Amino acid sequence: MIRLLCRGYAYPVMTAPALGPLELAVDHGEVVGVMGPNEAGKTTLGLVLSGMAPAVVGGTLDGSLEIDGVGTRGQPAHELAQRVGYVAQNPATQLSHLSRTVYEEVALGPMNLGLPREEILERVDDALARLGLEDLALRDPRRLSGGEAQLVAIAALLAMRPSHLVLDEPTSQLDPAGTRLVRHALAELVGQGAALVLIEHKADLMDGLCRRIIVLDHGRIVLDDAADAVFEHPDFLRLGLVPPARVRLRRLAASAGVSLDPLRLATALADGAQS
């Protein structure tokens, strides 16, 4: 579980909290969206959830972060990367840049546990696997798309295996199939009891992925319930937000006195996901 408690985060040099006062708490297998309008606090909180802020990028957290039920203040970077792994936006920030081979920076941060051999192999065999990136195993991680780096930074997190995530727009820079494939992947993990933080603002992918939604507006969750009554709430179209397809459909069908079967809908939505 990660338990935060912050009465306000502020970045270095700066006195205004730019997160805070909020609480949250995400449970082992559960995902939980965040989404909000532009500079709403997003990204601060993933960086606080994860620890990243204040340990590495600094600044000031008035409050409590728990993993498990242990308290982060005080604790290294490597450690927390082991029990909370994040993925941030741009992927360019997440490689090493030391690295000649995707497959080597795949298995950097294993490396660096002091894992055994066969097990780091493993591990970065089957984050390859979970992401189909085989076939760019041998390539420089230098000259590849922000796709295909945004996959990789996705694969070398999944290598560490934390207990769990905090993921800020890992999609931003994917295609439709790559989407689907971090989708699945994160669903595994989901299955097998990380608790999930996904920041995003594509609502599609959290619909049917994130049963709950929280939404942030200056720093503040303005809106924490069940994914359909989030999507629904007044308060989610004033703040800009788009709610996924099929609640967009069905309130245009609405509009035109037209009946849409909800199975029916889901099923072609999924089969023009597919195409």
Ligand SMILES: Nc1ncnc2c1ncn2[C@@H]1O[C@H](COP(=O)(O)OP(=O)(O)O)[C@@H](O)[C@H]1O
Second form
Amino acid sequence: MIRLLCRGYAYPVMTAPALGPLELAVDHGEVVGVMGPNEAGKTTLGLVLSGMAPAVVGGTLDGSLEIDGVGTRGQPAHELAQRVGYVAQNPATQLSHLSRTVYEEVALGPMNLGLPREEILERVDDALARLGLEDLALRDPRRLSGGEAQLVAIAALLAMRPSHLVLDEPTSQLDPAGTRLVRHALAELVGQGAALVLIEHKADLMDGLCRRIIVLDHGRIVLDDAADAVFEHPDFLRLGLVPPARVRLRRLAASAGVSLDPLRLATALADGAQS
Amino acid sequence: MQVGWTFVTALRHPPDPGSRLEQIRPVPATPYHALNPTTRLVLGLATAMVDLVVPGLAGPVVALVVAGTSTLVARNLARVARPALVLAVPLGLLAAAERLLLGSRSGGPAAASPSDAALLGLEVLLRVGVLVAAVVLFADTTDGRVLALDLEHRGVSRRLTYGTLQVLGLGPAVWARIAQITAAQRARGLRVGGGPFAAFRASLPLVFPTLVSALGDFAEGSLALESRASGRPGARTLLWWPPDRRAERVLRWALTALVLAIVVLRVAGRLG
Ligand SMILES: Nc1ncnc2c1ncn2[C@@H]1O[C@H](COP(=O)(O)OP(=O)(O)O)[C@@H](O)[C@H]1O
Ligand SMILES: [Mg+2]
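Which structure goes with the form predicted together with the named molecule, now that we have seen the form predicted on its own?
In what comes next, the whole complex appears, and the chain from above leads the way.
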């Protein structure tokens, strides 16, 4: 599990903290969605939860981050990376520019870990298969579309086999099919006990995947509740956030005097997404 | 708790590890491409040194033979010859004209003979052309990522090879972004009059902001590398590296010795 106590985190040179005070614990097998307006501190929270801030980004964290009961202070980035995997939001900057093929790009992390070659190949084949990327294996990473690059960046993270995951807008450039692949791969990992923090604009991706959602504003947690309670909360709309289609449809119907069975609506929407 | 990663996903094409490794190795298009990238680098550098340091026509002619043969073997004549001629011909003409009109530097007759001027023009043309050809041939046939892999395999620090690749990537990144912005400006109807030079001048104000944002991307990229354990000390596992042959090793040492000898002789004033 990931446990963060953050009295304040400030970026290098900055005096005012960009994040906190806040406390957050994410349990094994739990998926927490993070939403909030622009500049709310979502990305910063992701960096702090993965230990990349302050370990790589610098700055100062007043507080502590514990992963599976072990403090992270002073741990080097390459050890943190095996405990909490982190993918940043911009896929263009996630690829290394060091690899000639997608296969080697996904292999980069395991290669850096100095693993035996057979294990690297096994991990890469597995990560590619999880995201349906087998056919891109021999492509030059420089010739990938934004969505493909995003999938490759996530596959590269999976090949690291971290215990837990933090993903910053992992589907921003994906089409519905790609989004479904990511969602499926993530659900599998959570089923195996990973804690997952998902920073997302798209409430529809969250819906069904995250039972719990927190909403950030000005670096603080303003809502932390079950997904449905958060979507219904007046502050959620006040912050300009958009609930998933299921909730919007039900509200529209209600305002038109039609009542929809929530369970059947959810099933129908899920079926619609499948086809 | 460690997540149970052990279960195996049903794979659509059960891959054979050996064949995977065969597939990700580049297939050399010509015998020149089959040379180890470090050999190509040393060959290019030695050609350039001979071209520039050996006085008279001998240096550039020998270098021309080497660069020309390599280019022909690499089947890269068109791409190499064009930039070489574009740079070398005007400079050669300029040198000949200058000698003809202003005379030699050593204070001789005011105007040199036409044959003297032509000889100088030829020498400049050859030196510049061969230099450009050697550089273009190497750059055009060598993937920086493969060279970096080869150097890493030889024990060069990973920070150095990674860093060099990332910094080399910065220039094209800035350039691509400027092209993107100017295309967007044109699409919105912004007209830049004049020829390509005016267009170039109009893009100058974009250089600084694009460089800043490219540096921002650079920082994000470094973070992405760190989150894939690239800062881990110690050797990493390479999946493959470019083959090297005994003959190539001998060639590299011979070329290095040759260049050193030329430089020493030149400094000692023994080469005229
Ligand atoms: N590298 C940085 N240095 C200084 N301040 C930053 C940096 N990155 C983000 N910030 C600031 O931190 C705040 C939160 O930003 P961010 O976490 O990126 O928000 P979000 O992801 O929710 O849009 C913003 O006020 C932003 O300006
Ligand atoms: Mg963000």
